[in-house]
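Take a look at this single chain, the form predicted on its own, given in structure tokens.
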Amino acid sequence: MTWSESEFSNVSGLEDVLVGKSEIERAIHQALLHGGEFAEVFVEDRRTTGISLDDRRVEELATGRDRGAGIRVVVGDTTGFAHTADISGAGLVAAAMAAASIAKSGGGGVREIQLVQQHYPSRGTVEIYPESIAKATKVALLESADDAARSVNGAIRQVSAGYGDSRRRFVVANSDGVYASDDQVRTRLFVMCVAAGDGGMQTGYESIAYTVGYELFDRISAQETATKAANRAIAKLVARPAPSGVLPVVLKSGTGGILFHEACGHGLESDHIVKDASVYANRIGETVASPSVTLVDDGTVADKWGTSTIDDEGYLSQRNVLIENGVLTDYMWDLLRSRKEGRASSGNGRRQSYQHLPMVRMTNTYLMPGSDDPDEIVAQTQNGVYVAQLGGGQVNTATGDFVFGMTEAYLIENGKITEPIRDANLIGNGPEVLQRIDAVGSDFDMSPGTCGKDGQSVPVGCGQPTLRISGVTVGGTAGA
């Protein structure tokens, strides 16, 4: 199995990560021979670096390499799975037989398969591979971020900064004849600042994360990222208590994508749908949102945190429209669930590593821009809350109920953004929020995130234009 430079950029060393095509075919044949109806081999090599700096002290500097294979065998509705760090031909066969025995004891028969290698153009070009950069240079990057944050204001008392990069190379093949590979490079930086004043201690956070190499820091400076975090902490020192009650809320572009990821996106993953564990189950063709809402999951957006050439089952990443002009049009699908429905995968089969089974997951999920002027959306909101940054949250996919933290927000008074408010929660219901979106801006931005589901974490992107929700519960401590 070989690649040419025209098909993959900078693939030097990729071949030694993967096992040969014949070994993969043999493992799949053995799985089918021992009773499997479907078999899949996923071989992965991952290199990672993580550095954390706390008040200019290096608290952690870790590099790692993890390589192995996961074998999945399906018999009827039963899935057997085995993973191994031994990626030799013998190791793959042993894992395949173990997975087959889990799926079905005994069995027999032979099913012939032919693997046909797929060549897909890469979603992006890496200019500087992070592993080529010295660790001291990466530490110096964090130190420069620390300096920039402290230079904003003497009230900054503590700065924490973190750097991470990963290079994940894998090949995946299955008994349907799929045989594909990908080389994914991701780089990220975060800065958290603590400011102290008469109002106590306040925090500010900012991060950048893209599916690119170390050239990220030629595009976006670490110092600028740190300055944003520091300014957030400083602004909150004079913040008022957040109001409470049902209020109009304007979400700044990019910051609210996580709300729709959690409150709507998870409910549109087909594993929840087939279990009838989603508020969106059996509602294709129904109006589920305001006519101004078009929701998309798109693994093809250049450089974004959830982007990849193929998913972890070997299928091409796609742009999938889930809600169009308020009407539910489709769900997200992985391989096994799409096979049962007699349709193609939507490229949403993802796994944390070779040690995990793939499942239906989002990639980059976002609301499409509209035609409203972002400034006019604020000006036409007499009184409400302007959310510039959302934090973490949780959602019940069966009901759509959610709670999200606001980590940077301001009052809107007489159509103008005025004073900052302290951290508080947004509380609501996903389907109801979609119906209450009454203005959608012409701007757009995205933010990175890490999505957890059933014990697995994967990188995702979230995005949306500036928009207004006509009414949502703000869980503050002051009267509305």
Given for the second form:
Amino acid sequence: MTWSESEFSNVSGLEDVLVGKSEIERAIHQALLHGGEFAEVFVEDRRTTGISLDDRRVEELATGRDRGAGIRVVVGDTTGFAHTADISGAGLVAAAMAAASIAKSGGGGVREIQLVQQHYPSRGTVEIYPESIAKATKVALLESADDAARSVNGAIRQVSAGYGDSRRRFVVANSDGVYASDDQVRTRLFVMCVAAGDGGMQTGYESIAYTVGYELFDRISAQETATKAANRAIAKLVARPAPSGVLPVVLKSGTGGILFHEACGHGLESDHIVKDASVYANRIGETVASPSVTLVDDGTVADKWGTSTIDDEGYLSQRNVLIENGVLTDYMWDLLRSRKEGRASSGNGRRQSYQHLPMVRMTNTYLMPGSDDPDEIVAQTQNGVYVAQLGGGQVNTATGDFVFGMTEAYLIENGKITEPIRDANLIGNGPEVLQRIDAVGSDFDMSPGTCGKDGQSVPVGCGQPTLRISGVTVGGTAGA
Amino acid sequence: MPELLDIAKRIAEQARGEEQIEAYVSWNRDTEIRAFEGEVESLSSAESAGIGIRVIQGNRQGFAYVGDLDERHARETLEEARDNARFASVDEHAGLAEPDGVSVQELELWNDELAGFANADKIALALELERKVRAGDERIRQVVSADYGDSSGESAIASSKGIAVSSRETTCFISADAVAGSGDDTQTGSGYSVGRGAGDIDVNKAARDAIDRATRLLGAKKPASGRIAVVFDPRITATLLSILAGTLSGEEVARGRSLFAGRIGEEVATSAFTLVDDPTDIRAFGASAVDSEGLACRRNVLIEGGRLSKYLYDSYSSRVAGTFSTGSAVRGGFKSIPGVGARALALAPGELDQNGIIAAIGDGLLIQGISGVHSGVNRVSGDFSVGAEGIMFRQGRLAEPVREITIASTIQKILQNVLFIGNDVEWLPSNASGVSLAIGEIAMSGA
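Show the form predicted in complex with its partner chain, please, the one above being the form predicted on its own.
So here's everything in the complex, that chain up top.
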């Protein structure tokens, strides 16, 4: 990854906006004094803008601001957590003492801490801060998306489009001396179209979401995004019922990364591992996938939705290889789990906001490209399903069982992509699917998503080359 | 703590001329405890509060929120909402709720004792739950989490239209996630108990549920594909009712995004199917005296004897449709504007319990878990395809467990194929209660 060495996170700037170093030090000090073995202060300021256009109407323009601090204190195996919207020095100390008393009543020793400011080269390459763009311009962007979708075809009956930007600035410091900050700008657009035809109504969806500023729309236009959504809905108007049963499935590049995020990635998060609640627990060094599979979690990919300079515990984002040529090489770690194991954090400690405890989360998770020609993969598939877009899904990390919705898919007949099929789910088992990948393309693409875990949502990226799974259950209504 | 209603009123009073202002102010105190291996893994305790302000100027709506109750921030947020309104489209239906004269019922949703329930006692409940799940069955290999949580919340809504209401409620829950194993086979299950206060919590029931759900699918196989009759467990039915209510939202109907648009009065389900949303029923987890625009919550019959009788409306969607609000405005907290939603769905129960239904059908599949609901159900086309697991039954008796299957149909067909509705009503932590529900034929994809 490349970034300019001259760009640094502006810690001093954030001090002015958020809270001073001495206040943070005092709060950590108080937490330790009241029994904490480890204490952390996380101060966050988040501003958001959301605009929704529905049925040619700007239905909502909403802006919001959240500011507060979350304080975590660890005693033994117990974590105490308190948060407050009062980020004055007194507010921080009160929350720190509350968190410490939660973790354990009394009995701690005094420990000196020294916060050392970390200057990390920022991965943020924001060219145009969204707050510098007039609200009217953002509204016009949505209107142009609506126009573009409707101009595709008269069958488009409804268009809804949403724009969102957020600027999240935080300072995090802990009793190990970590003291770092980040300034994260994210911008996104989605378009949903409803098309009507003889066989009923169908929907098409497309979104773009990057850790960049408003320059996003110079790179990918709103019209292009809308056109994709419209075409997807229209294609499905003539869709046949999806087949039912076990079939070969070809995933188009960039569409199926979420499958590996859900079906494998979650099982490699160390919180599940240390509780022995993952199919991948105690299997480092074992072959868990076909030799063509290399799975990576990488918070450093420029501009992607799951990218950040540091994680929400103040540790540098990293590229972590999880599975290499089919062999399980490592799990993902946050601070608490890695401290317990006596190893370094892998930069995977994330949280939704200051009101949430950090936990092990993915960033951008992807399967590395292979050497097969993507067109050949389809040509060499006699009969199966070609998935051009996957919707959401979920996994049971303890068993590896997953489901995913196909939101754009086609039949493959005699090596050719033929008719579109209606929405249906894929169901399978993560470890089994990893073994059944029998073709990996040389192309690659990524897509954005929102990952939910234990009630917390964080932005993530997913990616993969075109690939084939030799057999997975397709949950349609037609005979296979 | 300042009086929330006073804060809301002070903001609403700022309305100038034709301008309309609504302030929604909320405050919550939450505790969450997680036990693991006989210790407290984490304990969070926090108060949070915020204000969401809607402004209508010249038929344009603007919204802004702030995550605290600071007066200066509230003033800034009002100005921000005013500014945002300038960029919204002119919409003749834009506006706040008009008081409609429906009287607000007194519902006791607040348990005073929760405030005095000590952290040590809360911790003891979480630890007891974990212990009981671990000790309850030798096949339990892990208790991934055993949680206690409670919440005390107050909210107030005031508007320049004369709305001024406040409400408060407490909730309390325990839940456990268990992993069971036998040989190479692993299955998971969760159990919970909810109420308004600690006295409502049943640790034994939650532990038993987690154990049963984790162990009963051990040894499950993938069956052959086919068409089959299914019985949904009450928890699953509740999920299906929530989806169904989404298609009966007046907002979605008005936008042409519901498969039930334009079908009022039509037979959409079998005649035994009567679906009600009644937030004034205090047995419901989602019970509420007022909706999120400050109107009285009321009983709404959505499907009566199989016939579609009503959609749910908030004030905006009701104006679009030329009707009245059904008191069905919901919001995700101070950070969002109101939308339409159900709070307390219930199916009119039938005569038989689950065993009776299984005996009456003979051969089929009892479905105990579904997954992929948010990706597998299309509210516009009605296409329905979800992952499932459960237990086959033959000649009226439970047989082998099955997993890694999908069941597929359409919402339309499911409703027209209802065989039985059970009498085993369960009030669940959801916007719907559950009851066993038998469907005549559904496509099952397996091996």
